[in-house]
Each structure stands twice: as structure tokens, then as C-alpha cells.
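To begin, one chain is listed below as C-alpha cells, in the form predicted together with this ligand.
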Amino acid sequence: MTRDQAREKVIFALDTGEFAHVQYWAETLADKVGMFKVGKQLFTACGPAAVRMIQKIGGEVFLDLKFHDIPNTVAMASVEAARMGVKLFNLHALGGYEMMATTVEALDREFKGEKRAKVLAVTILTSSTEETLRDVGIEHAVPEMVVKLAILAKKAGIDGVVASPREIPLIREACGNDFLIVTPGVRPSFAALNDQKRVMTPVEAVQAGSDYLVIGRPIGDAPDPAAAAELILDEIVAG
């Protein structure tokens, strides 16, 4: 894999509420990573201005707001997300088939075959366990639910899923090679685990078939974030 291909795969998680950090990260990392993930913390604090700042510097955005609401509300919010010009955004597959299909239809109506944001579904959050699922009335094993929801998302026209790297083989088998798989829970060999429990290295995740790797603290907390991002690209290219 070339360095450019490796860079395209890395999504830096902008886990901050400070606009000044966004500017710093975007400037420091724009030519080192393929995308910046804007999540609920940053979007709640700074709104679309954070997205525009990244785009102004030439960065691509994954808007990680995990929509989950009635179909019409999610569809309309999704059209607004796509109008911002983000490359990826997401919703919860647990919102159901109609919520996902209505969203895809609304996007297709709005963009009419033009290039538009890709939509990802979150299946089961990696913080969930069999026990937490049982508490909310779901009596199935986590991997079974992950595959069930990935298949449902694909059927609704969703472009891919966010998943643990461990779930890649099951999802690939069920949904094929064209379905995007975006994986957090990635730790380069030089980095601390932080609160992540079941991790893979970037090379392992790419070899397992991950299309994009979401990496936050191993880059953001490093004394030299640009150098840490370069090290990750070295690892992927070498692997």
C-alpha cells in the first residue's frame, strides 16, 4: 500500500470542545490524515463552524452524530449533514429499516446521482455487552445483533457500518466487499490502550479489511501529533 492510500484510511477523532483546538489540529494534520471526525462534543460546542474550519484548510469531515429519531427527522437532519459537504456521517441502525431507507431516499432525491456524503450505520456500540442489551430487552448475543443490523442497513441502502475491528470478518461475510467498514478501537504499536479494551493495530485492522481507521488519542495526546500520525502511516505502509 502506498503512503497516500494509507493516509486516506486514517480518520483523526477531534475529541475536543475547543474551537482553537480544531484549528490547530486541522492545520497540523491536514496533510497527514485523510479525514477529521467531528463528534457530538465538538458539534454541540461549536456547530457547523467547526466543519467549515476543517474544510477551509482542505480537510474532509466524518460527522459522527449518530442520528436516531423518527424517520422524517433523521432524513431531514441527514440532508442538512450532507449539504455541509461532509464525506461521511452516521445514524443508529437500531432506529430501524424505515428510518434508514427514508434517509437514503431523501438523500437520493436531494443529490440526484451527484456525489454525496456516504451514510454509515452504527450497529451495536462497542460499549454494550450481552448484559446491557438484556437490560433493554434485547435477548441476543452481540455479534448476532451486529450482523443482523448490518444486513438490515445494507438492505435499506446504507453505505457501510462503524464497527469493532473484531467484527470485520462477520460483517464482510454478511454484506460483501463493497460495504464500507469504519473501525475505531485501533492502537498503533507505540501507543497506550487508554480505555479501549479489545484493540487491533492499524496493520491488523487494514489486513482484516477495514476501509477507514478512526484514531484519536494516539495522535492527539502525542507530544508531536504530526510525527505520531507519520509513524502510523509508516506502520501501515510497512505492513
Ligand code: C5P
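Other form of same protein, the form predicted on its own, not the form predicted together with this ligand:
Partners and other molecules have been left off, which leaves just the chain.
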């Protein structure tokens, strides 16, 4: 794998609520990562302006708002997300088949075959364990539930899933190689686990078949973030 191919796989998580930080990170990491993740904290604080700032500097955006509501509400929110020109955005697979299928139908109507944002379904959050699922009445094991939701998402026309790197082989077997897999819970060899439970290194995740790796604190909390991003690229290329 070339360094450019490795860079395209890395999504930096912008875990901030400050607009000034968006420009700093976009300028600092524009040539080190392939995409920037705008999540709930940043979008609630700054709105679409955060997306536009990243795009102005030449960066691509993964809008990580995890929509989960009645089908029409999620479909309309998804159309607005895609209109912003983001590369990826997501919704919760636990919202069900009708919610996901309605969203895909709305996107198809809006873009009529033109290039649009890819929509991902979140399966089971990487902070979740078997106990977490039991507490909300789900008796299936985490891997079983992840695959069940991934298959449902594909059936609804969703482009891919967000899932722990440990479930990648199971999803690939069930959904094929053309189904996107975006993996949080990726920690380079030099980083702490923090609150993630089901993790892999970048090399392990890529070798398992991940299309994109979401990495935040190992870069953002490093004394030299740009150097930390380079180290991650080194790990991926060497692996």
C-alpha cells in the first residue's frame, strides 16, 4: 500500500466544540489524513459552518450525527446532509429497515443517479459490551447483532456500516467486498485505549478489510499531532 492510499483511509475525529479549532486542525492535518469527522458536539456548537470550513481548506467530511428517528424525519435530514457535499454520513441501523430504505429512496430521488454522499449504518457502538446490550433488552451476542444489523442495512440499500474492527471479517463474509466498512475503535500501537472496548491497531484493521479508520485522540492529544498522524501512516504502510 502506498502512503497516499494509507492517508485516504484515515479519518480524523474533530472532537471539539470550538470553531477556531476546526480551521487549525484542517490546516494542520489536510495533507496527513483523508477525511475529517464532524460529530454531534461540533455540529451542535457550530453547525454547517464547520463543514464549510473544512471544505474551504480542501478537506473531505464524514458527518457523524447518527440519525435515528421516524423514517421521514431521518430521510429529510439525510437529504440535507448530502446537499452539504459531505463524503459520508450515518444513521443508526437500530432505527430499522423502513427508516433506512426510506432514506435511500429519498437520496435517490434527490440526486437522480448523480454522485452523492455515501450513507452508513451504525451497528453496535464500539463502547458497547454484551452487558450493555442485555441492559436494553438485546440478548444476542455483540458479533451476532452487528452482522444482523449489517445485513439489514444492505438489504435497505445502505452503502456500508460503521462497526468495530473486530467484526470486519464477519461483515465481509455476510455483505461482500463492495460494502463499505468504517471502523472507530482504532488505536495505533503508541496510544491508550481510553473508553473503547473492541479495538485494533490501524494495521490490523486494514488487513482485516476496513475501508476507513476513525482516529481521534491518538492524533489530537499528541504533543505533535502532525507527527502522530505520520506515525500512523508509517504503521499502515509498513504493515
